[in-house]
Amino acid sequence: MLNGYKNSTILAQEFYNDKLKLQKRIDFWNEYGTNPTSYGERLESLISDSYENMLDIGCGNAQYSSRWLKYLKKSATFMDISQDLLNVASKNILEFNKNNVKINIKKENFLDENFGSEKYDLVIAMHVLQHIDNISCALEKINMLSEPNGTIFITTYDNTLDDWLNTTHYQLLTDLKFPLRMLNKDQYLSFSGENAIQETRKVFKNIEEIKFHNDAIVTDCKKLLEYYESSMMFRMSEGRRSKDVSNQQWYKLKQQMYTKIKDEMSRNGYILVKGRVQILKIKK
């Protein structure tokens, strides 16, 4: 069975599609996050130069990177596997391209794309590499695509599997007898924390690690369930292609999670959802 967390087709069709699940997750953190500095503001604070051109690998809706167009002089390339998200990205890019730099938009998997001799002095891969099996190949290609004095930003989830929502999710998978492969957490930590640093150091030397924390304190049961359903935690292993998981099991998972959320809220008044992002800034 294909692992949807690592499969570009499933990611594009189920998690990064016109249902705008990505935007729901962004809106959730903007509404409930307790850090007064937003993720976008923290990322932008790390930029200290102007650049000739930019490559955004897995740009999604370009909600953050489109705002970086003001630091560019010539061109920007936005690449993603989802045409739905690229359609949204195009609107964000149009709004923020005040410098009128040349824009290239590509629906491609960057590992398969032939860039020719093109190189970029700003390369971004936000929450992309954890979805790739061959990390070393991806990092080598990023190195090849970046200019000798270029800057690279790589972001990934830092480990949040110990918070209430994740712990409850995996307990429900066990109780409802979901396949054992879906209980394997290692696949979600393949590029996270110290492992991400170790893998990156095999290719790059000058790495600055920045931790961004933005825990959400949630008091609305329905909003938390909506976030849970929009996340890759829910159906993340194979998506709807899991032929050995019935619709009834998925329904039970959702219903029992809602019951757990209501019970926890009634006891404590809120639920804390950890927001942990690892940012790697690489200066070649």
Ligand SMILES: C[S@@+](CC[C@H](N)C(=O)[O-])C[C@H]1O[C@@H](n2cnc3c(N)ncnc32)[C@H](O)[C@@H]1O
The other form holds:
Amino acid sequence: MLNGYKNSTILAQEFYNDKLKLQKRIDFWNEYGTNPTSYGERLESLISDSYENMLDIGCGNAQYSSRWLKYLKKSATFMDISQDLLNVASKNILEFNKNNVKINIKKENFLDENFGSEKYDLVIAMHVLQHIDNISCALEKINMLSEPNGTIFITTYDNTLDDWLNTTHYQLLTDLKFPLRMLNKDQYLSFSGENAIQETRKVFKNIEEIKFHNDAIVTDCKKLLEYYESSMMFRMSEGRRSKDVSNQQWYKLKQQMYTKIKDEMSRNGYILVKGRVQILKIKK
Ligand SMILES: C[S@@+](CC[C@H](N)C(=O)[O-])C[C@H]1O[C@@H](n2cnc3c(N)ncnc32)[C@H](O)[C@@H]1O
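Would you mind giving the form predicted in complex with the ligand, to go alongside the form predicted alone above?
Below: every chain and molecule of the assembly, starting with the one above.
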């Protein structure tokens, strides 16, 4: 059975095209995140140069990278497997392309794309490599695509498996007898936190490591349930493709999570969701 966390077809069909769940997550962090500096602002503060050509791998809606168009001189290529997200990205790109650099928008799987001899002095892969199964192949490809003096930004999750939402999720999966493979966290951890740094060090030497913390304090039960449904935890399963998990079982999981959320809110007044991002800035 395929794991949705690492499978581009499932990701595109179930998690990124289905009601644009990515946007729900972004809205959640914008609304409840407690860090006065947003993730987008922190990322942008790390840009210290202007660049000729940018490649954004797994651009999603390009809500951050479209704002970087002002640092470019020639071109920007945005690539994603989800057409719905590329449609939203196009609007952001149009809004922020004040320098009128050449724009290429490609609906492709990064690993399958033949870039020929193209090279970029700014390559970004933000929150995408953790979804790619063959991480060393992906990092080697990024290395090949970047100019000898190029800059690369890679972001991924730092480990948040110990927060209330994650702990409760795995407890419910166990209680409701979900298939054991869904309890396996290896896929999630393979490119997260310290593992991501170690994998990246195998290919790149000059890496600046930045941790961004933005914990959410949530008091609205329904909003937290909505976030849960759009979250990685759901993505680590197979979405509606799981043949051995009935709709009823998914429904039960959601219902029981909602009850747990309400209980915890009334006991504690709020629920803290850990927001931890690992940013790697690489200078070749
Ligand atoms: C968590 S989102 C991040 C989006 C954006 N980079 C950001 O930081 O907001 C991951 C994106 O990677 C895309 N993606 C996943 N696997 C991909 C692949 N193999 N090739 C291209 N895009 C991929 C997904 O469709 C999704 O839009």
